[in-house]
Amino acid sequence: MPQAADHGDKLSGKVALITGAANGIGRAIAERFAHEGASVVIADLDNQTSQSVVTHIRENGGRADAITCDVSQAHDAERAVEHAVTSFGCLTTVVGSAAVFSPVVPIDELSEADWQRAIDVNLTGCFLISKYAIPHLKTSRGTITLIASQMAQVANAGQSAYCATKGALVQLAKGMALDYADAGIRVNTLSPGGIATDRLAKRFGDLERAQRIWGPKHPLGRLGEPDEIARGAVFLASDDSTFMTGADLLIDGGYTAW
């Protein structure tokens, strides 16, 4: 994260409640959001390094705080709906990042706790911490922003879980800003490529492998890195985009225009 004298204001006076927030994406989302002004709260499983993230943006001039949190329990989201709004005051954001990589198999092979587990983590952890968000953000008049995934609009083989998932948040989500506009709550996806993250190292061994093998698909020849998403997820939170609502915005590299 850049250094506290080059703070932007673009998120200034926001308060912002980030799923999945440790590592990867979601990170680069929290770090960003902070350096341009926002309080953010950093809901995770890892909580221990949750809180290394929080001491990396305190020690950086922001605003951080951080829960444990398993988005797919409603109790855990209510939970940590209440933390944002009592560590900072009110709630005018929200991030939906928590998102798990279901094994590589065709559907026939993959088990059905597998299967469970993608849709609570990918789709009903985006619901429930909406769910309890919304009455907050009627108040602020904020924004949720949900990370799909080109694999929203194309496939790949052996992913069917992960892609069903994604497909279904840009409909959540367009079904929500239909629902929420007369609140003056604006709903978007941001839809991520291949990423150069620690989980994508962990899929395909290691970064080098994955830039060699998944970096072509992309037109732009290269994985995307996290702070190029979290620019984007600025951008969907910010006053830069106050007529978009029910979108999907795409930030793959050219993935999808092959």
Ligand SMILES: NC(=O)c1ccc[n+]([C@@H]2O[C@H](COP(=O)([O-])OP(=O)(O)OC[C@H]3O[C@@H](n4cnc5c(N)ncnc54)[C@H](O)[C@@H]3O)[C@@H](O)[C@H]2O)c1
Second form
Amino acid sequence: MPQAADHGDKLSGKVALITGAANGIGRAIAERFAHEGASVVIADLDNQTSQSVVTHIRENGGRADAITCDVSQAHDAERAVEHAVTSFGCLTTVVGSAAVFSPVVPIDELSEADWQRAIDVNLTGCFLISKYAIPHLKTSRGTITLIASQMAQVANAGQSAYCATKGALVQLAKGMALDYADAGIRVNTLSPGGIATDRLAKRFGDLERAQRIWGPKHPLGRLGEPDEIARGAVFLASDDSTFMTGADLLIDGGYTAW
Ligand SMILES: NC(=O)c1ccc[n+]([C@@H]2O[C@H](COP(=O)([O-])OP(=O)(O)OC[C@H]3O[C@@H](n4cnc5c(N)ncnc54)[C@H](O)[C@@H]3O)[C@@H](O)[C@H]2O)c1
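Structure of the form predicted together with this ligand, please, following the form predicted on its own?
Below: every chain and molecule of the assembly, starting with the one above.
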């Protein structure tokens, strides 16, 4: 969590709905957005942890609320959008960060259920939250940021389904950017490299092992921290990026530069 002493105002007056914000990168984005003056609504499956993030933000002087939401369910996505508008009076900003952790196996070993869940959460979840948010974002001339991955550009063995969903998000964002440019809605993706979250701890057994094995894959020689991604998300949601739409902001420690 950013220090209270250096509170900013880059997102003052914004109302942000952030999916997958109970943990990891989404959580860092919620905390950084609140720190920069936004009111934030956390939409996540993990209600208990979401509530603890809300408490933490409020204790630090921010405005936050949470709603339990499975982003793959249209009704949940629609309710999350309505909850943000009812709680804070409008909606200016959407960040789609929720993603499921899929088994790391080649395609012939991946069950159809695991394939479908990856598509439903990682891709359809971003479609649904965007679909229901867009009428409100037309009013506010707001922004959508979809969290993709460096795996949208390069692949990794055993992660074909994940890579496919992330590549698709980049194209989804470009298409929406074109559809809603006239309405003043800016749509971008933000692609992190390896970031020290539970996702990588799950994949490598623990974060220390993730750092040792995955860190050196990045020219900067380490994993990123969630707040290093959150700062990029602030940029995309703020008036610092008013000439940016249909773009993919890579914050990957140089992973794709080798
Ligand atoms: N950590 C990395 O190295 C990394 C790298 C590139 C991209 N990303 C992307 O960044 C985003 C966040 O990753 P993270 O590492 O913070 O993940 P994480 O696993 O730490 O957190 C994901 C959050 O999403 C929530 N979630 C999962 N399924 C959901 C659903 N159906 N509906 C609502 N919420 C749901 C979880 O409860 C959790 O709070 C993801 O889109 C991920 O693909 C992560």
